[in-house]
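Listed next as structure tokens is one chain, alone, in the form predicted on its own.
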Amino acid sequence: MTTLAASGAIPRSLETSVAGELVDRRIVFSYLVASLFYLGLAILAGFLFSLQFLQRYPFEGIELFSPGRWRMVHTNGVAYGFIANAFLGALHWAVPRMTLRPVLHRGLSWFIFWAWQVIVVSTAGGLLLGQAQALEWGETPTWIDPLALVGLILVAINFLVPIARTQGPLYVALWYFIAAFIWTILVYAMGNFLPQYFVGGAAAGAIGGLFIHDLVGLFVTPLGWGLMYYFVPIILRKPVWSHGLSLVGFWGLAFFYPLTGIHHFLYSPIPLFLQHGAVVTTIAIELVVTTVIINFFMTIVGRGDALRTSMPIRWFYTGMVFYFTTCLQCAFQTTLTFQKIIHFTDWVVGHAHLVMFGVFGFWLLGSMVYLIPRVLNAAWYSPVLNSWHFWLTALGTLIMFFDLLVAGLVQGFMWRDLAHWDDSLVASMPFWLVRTFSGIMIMVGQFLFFYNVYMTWRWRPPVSTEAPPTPVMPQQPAIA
């Protein structure tokens, strides 16, 4: 049925019937404000933790508002609020659509959404009030961690039981969505429970570079590219390109990226051979990732005007290059040569920013300029501010990367030369004066959006009793 869907064999009637029935936009605009929410907050932030790189922080000497636990809820307040929530949000957009068949239930659908902002919430606080774990991206309390996972196991739950009472085959998009369930699931085990409480030593570190690159690979991943392949085909209105490379693409994620997070750990007590493992795979990754971004420019052919006409296309593509731009720099500085210059230096960090914000949610903002006007069934308030947000934004990161790029080179090259460690803090001064200015550009571009989401919503028409028509969505392969 979802194939016949997909073609628009479906009556449109039917279709428009069944569609209003499938999605609760109350619950994907909740979990869009609240990633918006944990976003301003995140930026915020990090805003604050830089200033401190300028001998500029407002705080010094209050052990709460500390530069290093601002940095654990700018980094968490990404992860677990703004890019676990956006993600939900468009889930329960997208899953029923392609399955044609809501999540298992919808009250489930709340607990999760309100259980989750206690998790977010709790993490910032315990953060705050220095209960950390020593573990990158996995901070959060300990007392939090069992809680977080029954959460994404209720997830999986509600999410994966419509997706199985799916008859014939299905979207590739289901696929990466299956898999990334999943494997959550068993990273954030992994992560939080064995160095904790069974692995010690450098069995704990290799397990901790695992978890870092894991969470990335295994989750922000499949989830970036399934909805991608969700959300391409429908606004530019035609198939993907190539069913195969989505394959390929699809197969080559589940095969090399669980094997990377080591190169995180090069030149550590880790057995060489696993540092060589993650070196090599790292770098097949990039060829994975080459064949996706082949696949989607390839199916904007013929429609290149999108980039001009459709805001969320716009977002959507900028994140594909800065996608391949990232993955490029990664398989040349996980090698052991690059690694003696950079590590430890701000490339590394001009680095994840590239990925975190610049891919990923450039992805999830560009799905929300797609999303709340439907869920809202109203225009945007101001195109105009959308155009503002892009910009700033997009230039905000870009010169934000380029920036940390050439200071972790100059830093890297004043280590090798055993230069004074404060002449290289002289040094990078004026390259983390840049980064803060960038940080304001990214920031005043989200408060712009916030304003014009509030807006919309506040500006949005009564609420009609009959379903809003609902386009028709193109063909996408499929996985039999």
The other form holds:
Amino acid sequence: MTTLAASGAIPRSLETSVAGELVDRRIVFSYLVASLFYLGLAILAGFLFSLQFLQRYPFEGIELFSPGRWRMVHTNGVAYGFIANAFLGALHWAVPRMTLRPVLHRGLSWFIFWAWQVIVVSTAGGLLLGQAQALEWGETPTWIDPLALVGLILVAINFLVPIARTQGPLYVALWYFIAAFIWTILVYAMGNFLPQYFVGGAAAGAIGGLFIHDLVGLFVTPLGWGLMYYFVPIILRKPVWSHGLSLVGFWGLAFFYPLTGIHHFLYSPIPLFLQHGAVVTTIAIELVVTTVIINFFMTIVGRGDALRTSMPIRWFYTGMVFYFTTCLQCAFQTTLTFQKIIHFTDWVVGHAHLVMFGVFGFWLLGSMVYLIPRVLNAAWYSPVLNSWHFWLTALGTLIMFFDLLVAGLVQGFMWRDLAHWDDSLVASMPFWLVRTFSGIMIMVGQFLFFYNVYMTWRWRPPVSTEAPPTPVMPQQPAIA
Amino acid sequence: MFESKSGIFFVAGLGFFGLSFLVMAVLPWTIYAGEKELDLNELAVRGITHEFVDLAERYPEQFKKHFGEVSYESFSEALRIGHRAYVAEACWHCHSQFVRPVSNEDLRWGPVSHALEYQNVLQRPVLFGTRRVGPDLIREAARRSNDWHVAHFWKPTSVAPASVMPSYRWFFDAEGYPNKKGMAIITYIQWLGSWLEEYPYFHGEGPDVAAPAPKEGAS
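Since we've got the form predicted on its own here, give me the form predicted in complex with its partner chain too.
Full assembly next; the chain just shown is listed first.
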């Protein structure tokens, strides 16, 4: 963030006195609770599906428990339930505080909140009833697509109006948010309508690849980095190291990220020159990412103790390490050489888990650890549980990642060497067992966290009726 | 521009997205725009598969009830329902539908996929897939018998002991015969690849084609 940002432009006294009325704490908390609910559901769905791979599926032969359908509940639950809700909650906290204006309309916020829950629940219901659409991450039944699009447009309006009304230089976080709002709408419309109604065949494959990738790159990534540019300087109480690198990072991402989609379908019937283009831009992205990572790690230099003392910072920086890892992995796995072996294998599944959960999941969980005591005006019920949450999740994610990485190599080479398909399944089985156990670690971690949130909520101090709640918070979040 | 709201909104937000849309979506779109997308009827008249007829002979009563006679209409109806089930059950999350020109995939499955094979309504949205838990299916036609598929959908481990494919009991009626969905999905699976000239010899069932002929001009 620029030096104008966290400290300079807004006197701290003013900020704290107005923030109480700016931020609707109840809606932030409601979004976070909804998000955690879907996180629990999505993790259970993933766990269930993983049992299929051990030939131990508990609900065999029951249509509503068709493993394939629950697999879609897993991915969609994470994207639209967990991640989208958590972002909306965090945005309702961050945007008013950065713009010094409330969102356009609080009633609209609540309307969007309920509408979004209806959309997510009907998506899950529709998938389980067999109405999926054949588009990865766009499986949302076709009748829900237009509703979701309207929801996204309302979200954009609700936040963009206060942002548009601000004067003077913008926070870096707001660059990312502005871009993310417009991109999300465009990406969603493109991905859900074009391949279904307008384009068929290989060209639709190109659009499908663009959609999956843009959903990560133009919806989740900019909102995630926006939150990092907001939270990290505030918690560390120092500006981001280099404004120049912030600029490079933002514009580099904005330019290269959308150009990479086709790398999901290399060696497919999509024209080869387009595949080559996507490979080059994917490698370029890695360079941009490196600048962002350098910027954040130079920021924490001198404040390394925060990794120990501040739980959110620990989540954020672990996520950044994972981010760099996945992006480095991208730069290699996008090459045609790697693709020969790893495409279609569990390598990619490991990669996806590290990106979606190890990076963005971690950032959002870290944001929650920061936000929940503040919106409830209560200290964490148990910092020890928070610590368990972190370590179980971090270790579980790492184990899952490496396990699937190796599984992918084993599968890829066995297939190339024309092993019998069943033999490749037998060889994968031990890896799938480890995967399930690492998933259980993650699951236990989350359930400890849910319990902690519940107890924190339960023992929160009563809201006094006279004075508005004081927004003055413990300066350092609960430590582990 | 780099730090202004309008710069970010119009250049990064709309502009860069528009650019990527042009390059990554409109370009391939125009490349194939001249190729007609076949509808269900056109797919059906290209040829009714043996396996569809076989289903009618094997389960005459059930077939009559669900599809009536063997005809272009009933065939395209079965393809439509089978495709629908394939999407709804997310078979496409465990099975891909394209053979790549690398990693010996043509030896395992048959001819490498060609873009025009995907110009039809049953590839909307396209079913390339991203993960192979089970084998690729775009060359599945006639690789196995209908009976094999019936047993496989009922209990995959009965024919492939290490299989992790789910069993699809709801593709069967109370007496254990494949129901409408079951017949439809078998029809659909048995149709994948049947449009190729090499069909069904790419499975090595024909004379001496298991080992591909040496490529011309290969040194």
